[in-house]
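As structure tokens, one chain now follows by itself in the form predicted on its own.
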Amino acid sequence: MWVKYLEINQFRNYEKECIKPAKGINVFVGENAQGKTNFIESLNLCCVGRSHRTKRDEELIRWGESFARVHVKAEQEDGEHDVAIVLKKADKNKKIIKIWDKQVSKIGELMGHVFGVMFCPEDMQMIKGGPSERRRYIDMLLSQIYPSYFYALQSYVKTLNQRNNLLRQIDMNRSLLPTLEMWDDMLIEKGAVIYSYRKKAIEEINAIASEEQLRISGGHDLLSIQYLSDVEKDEDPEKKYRAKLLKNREDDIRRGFTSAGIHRDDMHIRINQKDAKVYASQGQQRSIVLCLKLAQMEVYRKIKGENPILILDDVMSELDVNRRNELVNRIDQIQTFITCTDMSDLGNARTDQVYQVSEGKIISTAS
């Protein structure tokens, strides 16, 4: 697939700009603060529905102004794709999403119009930080693919809550009891379902970036990933999270959430047999998330069976030779957007079509 038209209105420090790129590389060069990564966001935001900085639209918002406007034109395989997010400060409905200028209603119908795989520094927390970085990473992923898969994460999420809720209802008033299995045969049914689409992706993530890996590193670098999960292998799904959770009914109601259940789920990611988040260097940090970064793409190409769009956001900089070249070159034939300060960030990779981002303007230069 690949963006052929792309719109903002009033978004973050852009009053309005419009561009048509290039189906291949396209570049936004110049200095810090002049809204590079901003008009990159806006792309994303097209992509998942949310920024990845902010969980508040309103920041999205121009300073002053009451709204803020994203069209994307998106050509895939089985036709053109059209996605427009409008974002409001005083309405209650603050976020509309229209497909081809039909508002919907759900956010999971905007997923797979235009899908975007994004590359930026943020992305190191998925070795660094805690499993809900690396939960994030598996959820983008399969919710832009699978809509049903959105529909379950997003169902378990309030079924969660509401249970949560309970638990702490019940600490107070013990006759609610009975009305816990409900919301216990709810959590389970949508557990599963998500514990089987993660499965199967990390399996496949784990294939294709350890193949990356030894790749990058001459030969020198073995990466796994292993689904860390309360379900063992070869496990019913559904008979353990019921089993785990009768174990531990009386501590959620003690403590007043539930401690079992794929939102506890993990990736365990090792580089050499050790554990990546202790033992691996600056450099292969950056390499295992460059690595998981290109099985995204690739597990979305055996799935879909055309290319994502490409987005990297101030990283060339961040790898050395050898890891830029390999990003380089497996960009062929991938509409990419790349930020940067500086052209000679760039290397020698060739660019279709550059641009040059100053104080919220973006002017077409000769690439």
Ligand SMILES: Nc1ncnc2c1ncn2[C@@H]1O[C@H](COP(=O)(O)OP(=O)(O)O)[C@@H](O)[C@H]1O
Given for the second form:
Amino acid sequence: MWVKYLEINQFRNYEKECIKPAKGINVFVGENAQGKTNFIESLNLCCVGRSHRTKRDEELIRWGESFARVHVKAEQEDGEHDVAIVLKKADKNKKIIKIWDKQVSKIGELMGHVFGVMFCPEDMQMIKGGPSERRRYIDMLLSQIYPSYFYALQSYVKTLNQRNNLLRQIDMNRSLLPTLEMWDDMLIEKGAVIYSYRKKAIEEINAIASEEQLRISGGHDLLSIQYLSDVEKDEDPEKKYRAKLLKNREDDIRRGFTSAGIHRDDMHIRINQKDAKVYASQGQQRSIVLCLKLAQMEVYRKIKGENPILILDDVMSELDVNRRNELVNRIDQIQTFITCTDMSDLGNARTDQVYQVSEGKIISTAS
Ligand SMILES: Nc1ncnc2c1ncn2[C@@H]1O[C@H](COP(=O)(O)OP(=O)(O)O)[C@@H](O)[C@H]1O
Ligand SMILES: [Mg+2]
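Next, give the form predicted together with the named molecule, keeping in mind that what was shown is the form predicted on its own.
Everything in the complex follows now, all chains and molecules, and the chain you saw is the first one.
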């Protein structure tokens, strides 16, 4: 798929900008703090329905304005897809999503119209950071392919919050204990759905990413990515999850939160059988993240039958020549959006369209 039109209004430091990107490699070059990341943030918003930088949608609205709007037209094998997102300041939690100008009621309906892989410097946290960084990777990957995954996740989080509230109430009023059963059932049901999606996807990611890593490292680095879950290693994840919830019940009531479940899942990343979090060098960490992104692209290609868009925010300068070339060789057939402060960061990458970004203005220049 590719994006052929992108318009933003009152988004971050932009008043109104509209571009028709090239089908190939689009570069956004400019000094720091000019709006490069802001611009691609708007594109990512149309892919996953949220910013990669903040949970607070109101931050995306231009200061002093009452709304922000992003409008994207993308071309897929099955034709044109038209997506618009409006964020309103007055209505803090209200995000209006329109597909072909028709408002949809669920964020999940946004998924799949524009789908992409984003790679930014913060992704390095996937190796050294906590489990939530790795869960975000798998959640974003799966949500863009399967709306049913996204809905299960949304509903799990809601149920989890309700269960946690109830745990705190039970601590003060034991007669409420029997009502816990219902929330356990719901948690187990949604948790099992999420578990099976994640298990299958991580196995696939492991197969692709380890092959990439082996090639990039010239046969040196054996990468392995393993799913770690509270409900794992059992024929029947529902049974396993129920047993855990029961076992932890009294502790959970005392602490006021649910200590077991897919909200604690992780991926164990190892390089040459050693924990990457502890032992991977800077270069190996970068390679692993690159391989995870390449694997995500491959999964989309397999399942959706076409290429995702690729968004590279400030990562070219972070990669050494070898890794940069690996990436550049892969983006031949993929519509790519690259931000950089200097064209020399791109190495020998082909450019089809170059945009100069300055103080919230985007000017198209010759490539
Ligand atoms: N809601 C907003 N309204 C207006 N300006 C904003 C808003 N949010 C961020 N900015 C400004 O955007 C600029 C940062 O843009 P960014 O895209 O991150 O820069 P870069 O070009 O380095 O990627 C900063 O100057 C910041 O003050
Ligand atoms: Mg930036």
